[in-house]
Amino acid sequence: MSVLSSTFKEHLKNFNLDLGQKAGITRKSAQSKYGLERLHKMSSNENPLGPSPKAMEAIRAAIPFIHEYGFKSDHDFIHALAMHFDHRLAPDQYITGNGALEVLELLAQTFLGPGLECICSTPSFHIYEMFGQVTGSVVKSIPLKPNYIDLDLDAIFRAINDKTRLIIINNPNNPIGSVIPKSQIDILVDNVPDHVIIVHDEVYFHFLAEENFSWAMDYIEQGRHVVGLHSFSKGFGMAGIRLGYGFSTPEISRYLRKTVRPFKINTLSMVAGLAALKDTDHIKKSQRVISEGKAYLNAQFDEMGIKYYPSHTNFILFRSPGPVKEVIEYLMLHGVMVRSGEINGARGCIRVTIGLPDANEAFVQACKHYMKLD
C-alpha cells in the first residue's frame, strides 16, 4: 500500500458506482449505437413538451453575459420560491442545488457518516443507497409491501436505533408511480425519534392526482423534522439545467445553509428557474399532456393484457411481456427507448415515460409487434 493510499477514506476504497449501468445512455449515444435516425426517448421521465418558452427566452437573453460572474448567491431564487408557495415558508428555509440530487447529497454529507445509519424503502430511486454508502453509513433498505404502495411501518420502526439519522421516502415513487397513503406518512412523522429526519422526495408532485397527499410543507409548518425535495427536471422540463431545491424547518435549513457557497448555481440555470416559476401555462399544458397520454397507455395495456401499476407521475411501470433485457432491446431496435425497473428494485418490470401521442403510439405498436398482437 502506498503512503498516499493510506490516507484514503476506508469506506471509499471498495466503493464503485457504475454510472454506465445506473444512469442509462443518452439519446445521441443510443442513436449512434443502434443506427437509428429517429428515437422516441421514453426512459428518463423527462417532460415531452420540453422546457418553458419563458425559460428558453431568459436563457437566450443571458447568453451574451455568461463571460461575467452572474448570481453571487441564491437570494433572488429563494425569494422567488417563497413567493411561489405563497410565503408559507421564509426564503431562508429553502436550500438550493444543482438538481434535487445535490440537495440530497448535502443531506447525506451533513447528517451521515461512518457509524451512522439511514433507512430507505425499496423499490425506489437507487441513488438514495449510493449517497448513504459514499458517506460510509449503514443503509437499511426496507421493502414496500407486495402491492408496491404501502410502507412496512413495523419493519421501519424496528430498523430505527440511536444511530439512525435519515429516513428517505420516495413519494410519488420512482419507479412505481404509486403514492404512499397519507395516513402512513402521518404515523411515521408522529412516531420517529427526535434525532431522525424524514426526507420526503416529492419531485413528481406536479403530476399528482391524489388530493389527500402527505405534503412535506404541511409537516414543516407543524415544526416536524422533515425535509422536502423538489426539482425543475420533471414538471418544468429542465432536466439538463440541473436545478432543484429542498425546504425544511428553520433549525434544519439554517444548518444546511451554512454550506452555501458563492456562485453555486450558474447564470443560465438561475434565469431559467426564475422564469419557469412564472409560467403556469406551461405546467398546466404539461399536466394535460401527461394525463391524456396516461389514459391512452393504460387503455392499451389493458387491451394487450399487460399488468401495469397505476401511476401518479409522468411514467408507468409495467410487467415485462418477456425477458426484461430482451424486450428493452427489441423496443430500442424499433426506435423506442425505455428503462428497466430492475435498476430501482422492481424486478421483472419496465418503466416507460409518457410521451407525446406519436411516441406513445410508437411504443404501443412496438409492444404489439413483440407480442405478435398486430
Ligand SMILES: Cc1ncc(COP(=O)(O)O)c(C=O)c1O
Given for the second form:
Amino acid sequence: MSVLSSTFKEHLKNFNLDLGQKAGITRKSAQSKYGLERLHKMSSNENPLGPSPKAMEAIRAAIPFIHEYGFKSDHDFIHALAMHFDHRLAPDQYITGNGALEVLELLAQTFLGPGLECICSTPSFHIYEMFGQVTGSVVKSIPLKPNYIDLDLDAIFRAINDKTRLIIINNPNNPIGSVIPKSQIDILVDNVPDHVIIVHDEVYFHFLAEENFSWAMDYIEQGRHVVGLHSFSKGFGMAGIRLGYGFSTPEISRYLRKTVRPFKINTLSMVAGLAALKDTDHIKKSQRVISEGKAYLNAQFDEMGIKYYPSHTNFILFRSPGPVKEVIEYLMLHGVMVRSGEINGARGCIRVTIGLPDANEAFVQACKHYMKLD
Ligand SMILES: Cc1ncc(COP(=O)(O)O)c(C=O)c1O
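Next up, the form predicted together with the ligand, please; the one we just looked at was the form predicted on its own.
After this comes the whole thing, all chains and molecules, with the earlier chain placed first.
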C-alpha cells in the first residue's frame, strides 16, 4: 500500500457515491449513446425556454473583458440581491456560490465535521447526504410521511441531539414536487434547539402555487437560525452558468463568509445573474409555460391512468407504468430523457421535467406507446 494511503483522510476511504451515475447524463452523451438525432431533455428540471435573453446579452458584452479579474468579490451581486428582495436583508446576509450546491458545500464545510450530525428528510435531493458524509459527519435520513407531503416531526425531534448541526429541508421537494405545510415548518423552527440550523432549500420557488409558504426569509427576519437557498438553475434557466446563493441571519452569514475565497464567482456568471434578476418578463413567461405544460401533463396522466403527485415545481413525479429502468430506457429510445425518482428515494417512480408543448407531447406519445394505449 502506498504511503499516501495514510495521508488520505480516513473517513473518505470508503466514500464512493458514484456521483457520475447519480448526476444523470448530459444531452450530448445520451444522444451519442442511443444514436438519437433529436432528444427532448426532460431529466434535470431545467427551464425549457433557456436563459433570459438579457443575461445572454450581458454575457456577450462581458466576453472581451474576461482576461481580467473582473469581480474580486460578489459585492455588486449581493447588493443587487438585497435590492431585488426590497432590502429585507442586508447585502452581506447573502452568500453566493457556483450553484446552490456550492453554498450547501460551504454550509457542510462550516458547520459539519467528524463527530457532528446532519438530518435530512427523504425522499429529497440525494446530494445533501453526500455533503454531510464528505465532511465525516453522521447523516440521519428521516422519511417524509407516506403521503410524501408531511414531515415526520416526531422522528426529526427524536433524531436531534447535542451533535446535530444542520437539518436540511427541501421545499418544494425534489423529486416529489410537493410543498410541506407551513404549520409544520413553523413547529420545526419554533422547537429546534438553538445550536441547530435549518437549511430551507427553496430552489424551485418560482413555480410555487401555494400562498401560505414557509419562506426562509420570513424566519430569518425574525432572527431564527435558518438558511435559505436559491438558484439560477431553475426559474432563471441558467443551470450551466452555475450560480446560486444562500441567505441567513447576520451571525450565520458571517460564519459562512469567513472561508469564502476571492474571485469565487466568475465574471460571466456574475453579469448574467445581475441581468437575469432584472428580467421579470422572462420569469413570467417561464412560469406561464410551466403552468400550461403542467395542466396538459396532469390531464394526460389522468387519461392514461397513471398516478402522479401534484407538483409545485417545474417537474412531475409519477408512478412508473412498468419497471422503472425499462420505462426510462423505452422513453429514451423514443427521444425523451426522463429521470428515475429512485435516485432521490421515490421507489417505483419517474420524474419528468415539464417542457415546451412539443416535448410534452412527445413524452405522452411515448408513454401511450409503451402502455399500448395508442
Ligand atoms: C432541490 C435542489 N437543490 C439544489 C439543486 C442544485 O442547484 P444548483 O444548480 O444551483 O447547484 C437542485 C438541482 O437540481 C435541486 O433539485
